[in-house]
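Take a look at this single chain in structure tokens; it is the form predicted alone.
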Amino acid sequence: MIGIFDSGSGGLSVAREIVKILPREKYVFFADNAHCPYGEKSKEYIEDRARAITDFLIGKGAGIVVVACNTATAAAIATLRKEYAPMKFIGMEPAVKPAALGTKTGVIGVLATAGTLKGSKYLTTKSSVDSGIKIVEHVGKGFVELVERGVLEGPEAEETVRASLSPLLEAGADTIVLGCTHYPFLINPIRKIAGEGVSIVDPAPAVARHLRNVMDEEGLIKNDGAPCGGPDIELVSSGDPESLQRIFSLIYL
């Protein structure tokens, strides 16, 4: 069984990509929406939540855990790998390098939470990018809250997205990295405001491929779930499950 967790419902954007390439696996998805968002919380707070959720997922039978949250990856995945070894943890990778390879203007924009932008994983990846590439960053203020409320399109979503995306576009970015797993659910207003000619990079497909490779190497692929009728996935929420069910239904119903 594959365990997946996020601060809220956003990690379903990663689960969607995982299910595409591992459709016969069994899953348990934990949305920590009682404690969402993680972006402004301390490293210690997020580590404590990550431990509690990992314990829960292991109790459910998870043999591998996907940290489908950029902020939790930045704050806690190193601790999880140390304390739960030899269990494997798959985290979110900042998609700055592929964005740098694709830009024509030499400017890439990163939309992320404050916690992700301060994390060592992101800072290390950023420092490895060619010095000729300019990276501009902005916190997607209010993005997570929109997704958790199910406001994915319309005037409110567009106004919120425009406030954080416009500074990146004004700086000349022609490639935008989505640095939070909630953000792909706002892809329609993001694309509308960014306009044609601006590429949007979602790291979720690459994370799914990495998970499959690790599972193959570790002999963890079971293929024991139902291949049709939707994924074999148990949804668990630490708070109100309505948002989780709503986003899940948008993906699979």
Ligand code: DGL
Second form
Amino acid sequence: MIGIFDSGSGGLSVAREIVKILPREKYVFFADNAHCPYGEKSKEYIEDRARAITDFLIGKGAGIVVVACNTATAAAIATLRKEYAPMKFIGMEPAVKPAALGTKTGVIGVLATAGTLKGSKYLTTKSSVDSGIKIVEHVGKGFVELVERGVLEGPEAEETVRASLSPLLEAGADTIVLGCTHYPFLINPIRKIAGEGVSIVDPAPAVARHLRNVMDEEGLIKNDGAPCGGPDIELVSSGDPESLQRIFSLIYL
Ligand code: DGL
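Can you return the structure of this protein in the form predicted together with the ligand rather than the form predicted alone?
Now the complete complex, all chains and molecules, led by this one.
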């Protein structure tokens, strides 16, 4: 069984890509929405949540855990790997490198939470990018809250997205990295405001491929999920189950 967790429903944008390439596995998806958002919380707080959720997922039978949250990856994955060895943890990668390869203007924009942008993983990746590339960043202010409320388009979503995306576009970014797993659910307003010439990079497909490679190497692919129909996925929330169910239905119904 594959355990996947996020601070809320956003991690379903990663689960969706994983299920596409590993459709016959069993999944438990844990949304920690009673404690969402993680974006501004301390490292210690997120580590504690990550431990509690990992214990729960292992109790459910997880053989591998996907941290489908950039903020929790930045704050806690190193601790999880150390404390739960030899359990494998797959985290989110800030997709700055592929963005740097694709930009024509030489400017890439990164939208992420405050926690992700100050994390050492992001800072290291950023410093490895060619110095000729300019990287501009902005917190997607209010994005997580919109997704949790199921407001994925319309005037309120557009206004919220515009406030954080405009500074990146004004700086000349032609490539925008979505550095938070909630943000792909706002793809419609993001595309509308960014316009046609701007590429949007979502790291989820690459994370899914990495998971499959690791599972292959470790002999963890079981194919023991439901043989047909939708994904064999149990949804668990620490808070109101409605927001998770709402996003799940959008993806799979
Ligand atoms: N989906 C999260 C991330 O990828 C959550 C953000 C939050 O809870 O603030 O960073």
